[in-house]
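One chain is shown next in structure tokens, namely the form predicted alone.
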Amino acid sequence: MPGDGARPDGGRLPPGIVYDEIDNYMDGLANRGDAALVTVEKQGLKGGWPIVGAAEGSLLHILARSLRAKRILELGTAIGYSGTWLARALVDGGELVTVEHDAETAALAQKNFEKAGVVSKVRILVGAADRIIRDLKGPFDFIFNDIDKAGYPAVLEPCIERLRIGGLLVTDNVLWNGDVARKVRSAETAAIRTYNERLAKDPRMIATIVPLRDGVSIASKVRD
């Protein structure tokens, strides 16, 4: 791809699926939120954390806010960047349930939620997402899936079951740097392909993929 992948703030975007200058243009226009969110974004870039970035964070916020979401489930907390965007989209009295497999990372996210002023809206659960989700009761208005990619197929059915009709299932990294469309046979690529194909064929859902950053799947539940 042409361009060097540099960001306006001197950082770098991850390898993308569209031309670097398009990534940079969209990223440069993206709403980065307040100082607390900017600080977490910089922390993510400096530490090499897999955060979604401002353009995708804004998209998550817009989608959840448009639903007037009261219950949001996030699979894959990381340092709390996407979770902060989602928590701020909740209606009054709403809750974000976010699942992180690593206890130390969850503790770091907790601190960031406190700094962002959303900690009262957030419940962090520590453990494997495919196990924890089976103990959670729906319905959720909005579910964001961003766990380890090999685990995507295992959480698809539990996510759909716990999503309300009219709710959204949003999934990150579904184009995997374009590998899903190539003859790449890694475990992660195979898992994402399986996830995408099952979701596309599920009669309960209408799904599409937005070529933002590494590919964002947006699926609406239309029936049980």
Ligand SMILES: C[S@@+](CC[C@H](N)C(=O)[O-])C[C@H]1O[C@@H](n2cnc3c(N)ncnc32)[C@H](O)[C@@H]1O
Second form
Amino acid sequence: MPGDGARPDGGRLPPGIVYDEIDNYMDGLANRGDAALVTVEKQGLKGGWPIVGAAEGSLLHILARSLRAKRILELGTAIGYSGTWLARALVDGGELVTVEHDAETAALAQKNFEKAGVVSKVRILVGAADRIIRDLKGPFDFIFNDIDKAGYPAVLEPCIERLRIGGLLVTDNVLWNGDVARKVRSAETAAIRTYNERLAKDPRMIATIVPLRDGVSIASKVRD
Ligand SMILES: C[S@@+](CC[C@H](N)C(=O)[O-])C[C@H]1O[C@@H](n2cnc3c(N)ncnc32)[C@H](O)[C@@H]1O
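Could you output the structure for the form predicted in complex with the ligand, given that the previous block was the form predicted alone?
What follows is the whole complex; the chain from before opens it.
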């Protein structure tokens, strides 16, 4: 779990969003996908990559599949774990565009997409998400935002603009270890709070937060 673990209540609150035993219970039941996904999950755990994990990966897959998504945009590729869950949810002929600012990390993702057999459906764009998104034309059916948290506010408006009506904007780490609801003043916490508040008030969107893992925001675009 991210965050500094400081608990202003003197320690009565659980350290994460939900009690560790509940987190572990849900993780134990989670569908882990096929062998390729299990391998990337292990690579992520071993290498300390901040991947979404199996329960959230399944959630992304379920949501994108339910929408019959044909165009998916992901901001924050890392080693391609969530991207593989998303690529596997695409309808035939669909495409995942995923953005990663670190070229070496993007190369690792490319290898993992090849091994998972989804590389023909995936386009990795290397660069900063807030710049790259300006050159991307919508509409997308589904957008998953998982970049650096301080960068969340800058990509919110471009994401909403590029989402089709009925499409979903899903965002990771929106509870930031619970710090968003406490008196924690880090730059990341402030940025996530701004993002959550703007999204909640936006008349084009209906948003809710699911307290899975580190908090997953799910927002549906209801009008332009
Ligand atoms: C939390 S990880 C993504 C994990 C991935 N979604 C998964 O679960 O498999 C964030 C990734 O986004 C990249 N990143 C962070 N900020 C970025 C930005 N502003 N633009 C592009 N990539 C960024 C990082 O290098 C890192 O690989």
